[in-house]
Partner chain sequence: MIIRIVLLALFFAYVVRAPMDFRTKVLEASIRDNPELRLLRRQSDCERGFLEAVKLPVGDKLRQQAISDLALVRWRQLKFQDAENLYRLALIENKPSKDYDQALLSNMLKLAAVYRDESKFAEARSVYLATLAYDQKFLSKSDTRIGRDLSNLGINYYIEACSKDRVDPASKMKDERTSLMLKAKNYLDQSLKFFGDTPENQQLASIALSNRCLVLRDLGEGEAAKIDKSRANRLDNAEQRLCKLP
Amino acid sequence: MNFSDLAKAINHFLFAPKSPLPMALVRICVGLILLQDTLVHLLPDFKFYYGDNAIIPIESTICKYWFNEPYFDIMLLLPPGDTWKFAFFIVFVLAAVCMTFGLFSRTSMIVGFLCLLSFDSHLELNQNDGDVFLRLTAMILCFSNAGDALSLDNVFRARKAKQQPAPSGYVLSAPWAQRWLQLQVAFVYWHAFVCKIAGFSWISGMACYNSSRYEDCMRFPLPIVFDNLFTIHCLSWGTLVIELFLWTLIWFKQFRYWVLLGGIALHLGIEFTMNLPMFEWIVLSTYFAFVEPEDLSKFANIIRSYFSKLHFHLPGKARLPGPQSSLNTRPT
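Please render the chain's structure by itself; use the form predicted together with its partner chain.
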């Protein structure tokens, strides 16, 4: 392989038109997680976190966390008063709703990301790694073709196009943002793996014992599993193996779904035992970026045929993205 072949391969990897279906699913999941974040986590204690008399005033955040660094916070531009901040919060919620339904997709994704960035900057302490990863994913979505499928925008676009030569299927476009998300996810697992093997507890196989003793983070106890040395070793080393595969074998099609299944098992296991708000769900939702659109369509067909056997018809018809949809490409 010479340099020209390599350049072509990279060009194909980043820019060969692809279906927006995987990123659309990521968009919907991120939208739902943003709604959970805003309505479940922030709304009940909004004044406590972001009010004029918040537990950590913005002056303290500036002095202790920001210093002179260029933080982005739209709330600093708002007039004083809780009402303005709450209005801004409503904008955030509306952006999350629009993002989920794919209405004004690009605008809603950008607004959602900027609102999320502002809320995270405004109260640095009120976030975990899940918030950081959510922010990164929301940023990548802004540049993606996620609004071109499973969205109200797409429905309106299709209606408009009825008078024109019929475009069927989804509009294909360069998937570089999807690749960016894939690389980001792989990087997260690479970092997690490298940090784990640098220490002693994961190599010795006792890390899961330790983590299962953080009582303030535990959700449902698993006494047998976490009290047995063999299972603790299996879980600790199994985590290492899955995380290794999630940035190596995941790039090979023949292993990808098995590796993703391992990742799903890992994160659902953590979700069951530990209470880390949003973290597992945002990571799992980015897995859609690794799924081939053809396989997603096949999966949708299987579901439809299952429901049709039950004499329950789902809207839409079975459709495989093939040559017919690849005609409708657009540059991004």
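For comparison with the form predicted together with its partner chain, kindly provide the form predicted alone.
We keep it simple here and write out only the one chain, dropping partners and molecules.
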């Protein structure tokens, strides 16, 4: 392969028109996660974290965490008073709702990202790695075609053009933002893998035993497999293998879905054993970016066919065959 062929391959990878369906599913998942973040995590203790008399005043945040450097925080521009900050919070919630349903998609994704960035900057202690990755994903969505499918905007555009919105009628566009998200996910797993193999606990196979003993992070009582040396070794080394594949073999279509299945098992296992709010779900939502639109359509057709058969066999829905039911004719 010469340089010209490499340039053509990169150009095709980044800009060959693709369906917006995978990124639309990422948009819906991120919108739901933002709603869960705002209404479940932020709302109950809103004044405690972000009010005028918050546990950490913004002056301390600027000095101790921003080191007096400029940070993006829209709440610094608001007039004093908790009412204005709560109004800004309502804007955040509305942006998440619009993002989920695909209403004013581009605007809602941008507003949602800027609000999330402001809340994270305003109190940096009130976030974990899940918030950081959620912020990155929300930023990438702002540049994507995620509003061109599974959205109210798409329905309104079709009605304005007097057409019926159909899954096969999505507007194709350059998928460079989708590739950006794919590369970001691969980089996360590369970084996790490199950091793990540099430590003794993962190479020795005891990391899962140590990490499962943090009582403040436990979600449910641990199953007995975490008390067996053999299974502990398998889980620790299996994690390394899965994370290795999630930034290497995931780029090959023949291995991709098996690798994603391993990643789903890994993150659901972490979700069951450890209480890390949002982290596992935001990572799993980005897996849609790796699924081919054709496979998503096939899966949707299988689900649709299953429910149509279920509906046909429901009690009270069966009908006796008509007089021409045995004839091999096609209705006109």
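Positions refer to the first chain, counted from 1. Between two forms, the rigid core is the largest collection of C-alphas that superpose within 1.5 Å. A quick note: this is a predicted structure, and the numbers were derived from the prediction, not measured.
> What is the C-alpha shift for Glu69 between the two forms, rigid core superposed, to one decimal in Å?
Comparing the two forms, Glu69 shifts 2.3 Å at C-alpha.
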